[in-house]
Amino acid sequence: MDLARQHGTAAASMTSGRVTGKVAIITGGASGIGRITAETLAREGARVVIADINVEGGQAVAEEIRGKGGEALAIPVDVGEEKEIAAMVERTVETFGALHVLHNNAAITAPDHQRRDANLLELDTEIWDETMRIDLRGPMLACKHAIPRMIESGGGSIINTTSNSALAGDLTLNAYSAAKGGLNTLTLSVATAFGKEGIRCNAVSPAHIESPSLAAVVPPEVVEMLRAQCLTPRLGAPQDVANLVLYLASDEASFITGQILRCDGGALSHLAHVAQLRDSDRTTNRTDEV
């Protein structure tokens, strides 16, 4: 028995939500966003491949969906390489019938590869390429295998992880900022040529998500300038940007493609000086007289 047809009485039973019926790969699933998002497309209906490096992980994933009634795939695959994208495509349209949702959300995130992204001037050859392979040749390979099945299947929604440092400049992250910047026009690349096809792509843009890899990156007092620098009380959570991913997954979006949607808070929305102001109970207009 196939895993559709096994889990199919489950899945009969649930409630239907807004991606119902549609079938999802989300690669960096065992963790993260990436967990998060197949969970939340899971619970609104859509059967979900869980494509990760880290096998156990991404099956811990699947078997939890499973338990609570949802159908999920757990596939290891390195998105770099590309003979196993293409097999993970394949395995995905062979277990469910079809593929209509693609959320290239996989990057490099381990803490020892991102202290070494350091300064320019300071960035081994072997951090940058390593990055670009991960990072932008990843969501470029699933989108090569995924976009013909995805029009097979009738149309379909790709949604790119990007971020708000592809969006400004920073002292650090040079490779991981410059392949997410690549990501951005890849992501209207693909809307561009697709779109009469049926195929929606836009790019989620996070600001800095307050997670156990955030903590574990970056140190406590510039966690506490990133929120300061939030117009929102908070720093972002992966739920936030899943809701968003569910969002562009779903029909309700299919008048939205080629689009960048910031995720953070207002972080880029306001001038630089902002937070420096709130802090001191100052403005930018003098308040005595000349």
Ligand SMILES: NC(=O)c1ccc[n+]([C@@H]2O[C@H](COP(=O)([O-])OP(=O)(O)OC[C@H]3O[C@@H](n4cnc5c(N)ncnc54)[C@H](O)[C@@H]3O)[C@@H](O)[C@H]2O)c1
Given for the second form:
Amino acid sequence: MDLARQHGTAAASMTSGRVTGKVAIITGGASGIGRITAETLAREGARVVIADINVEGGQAVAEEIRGKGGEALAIPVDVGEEKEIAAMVERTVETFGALHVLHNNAAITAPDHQRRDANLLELDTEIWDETMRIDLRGPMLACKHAIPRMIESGGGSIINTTSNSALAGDLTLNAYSAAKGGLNTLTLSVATAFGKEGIRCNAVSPAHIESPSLAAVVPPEVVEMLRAQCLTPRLGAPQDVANLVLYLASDEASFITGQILRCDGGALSHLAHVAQLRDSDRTTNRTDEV
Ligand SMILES: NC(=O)c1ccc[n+]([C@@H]2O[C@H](COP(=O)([O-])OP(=O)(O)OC[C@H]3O[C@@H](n4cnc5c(N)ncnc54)[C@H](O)[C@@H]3O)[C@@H](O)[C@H]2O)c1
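The form predicted in complex with this ligand, contrasted with the form predicted alone above:
First the chain shown before, then all remaining chains and molecules of the complex.
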């Protein structure tokens, strides 16, 4: 890796885009956050691989990027299957000659699966196992196969999409939150073990983001409750997460590693009662005489 690129200096950014010259794999790139991230990285100069179990959706995103003058390849993959992950990495390097960025974004968001991911007493072990297979084993396999190729490419950046569900308790989604908690720890392990070889590893932790999966799973009245928990006027959008992934993928973030960065409009930055007090126009101070 040349010094300008390694240290994120001005010389490296004189080319047109913020990730020009980089090759990036985005798992789950056919929809939602992954799709917008693939489009964003491509717009900023990366050659992108859209790796998704949704074959048609992945191809549509790749075609759209190519139609706008970008370079993109769709690779069908089930991230829980090691052979498919190994083939995804090899095909990426065969096609584009290197690998610099891995965005581990795929997770099971299907409404029928999420509805069955309840509290532990109501949770089928098949749901637990399948959640771990896709949401935790998937990113682990992708790291395992991508890291050697990234080192050969002169270094790289891994960005794991985790969730605020891993940072505080909830009434349901007990398997999902445990898988994302594991992914947070995996992020720290990868950053620690491979940092000296030029591999950075960070996690982006969204709260509720207005993506297709949110609309399919969360009732509209609950979406309003979630909006009230944000310190910003609005909920997050996929582009908010994509912007953070772009930064972490770029050499601007060359000294940032081992971080779990929340992208949540401050949803976890306040005491639990704030949203209710705001709605009731009260504070924690008594105003009457005692
Ligand atoms: N939307 C939110 O509110 C929110 C909040 C926190 C975290 N996240 C995380 O963000 C990521 C993206 O979520 P999204 O909301 O964009 O969902 P989405 O449903 O729009 O996208 C998920 C993508 O992953 C793909 N996928 C599912 N299983 C796969 C598998 N086995 N192999 C390969 N691809 C697979 C799907 O086909 C889909 O294209 C997930 O990791 C999710 O846990 C989302």
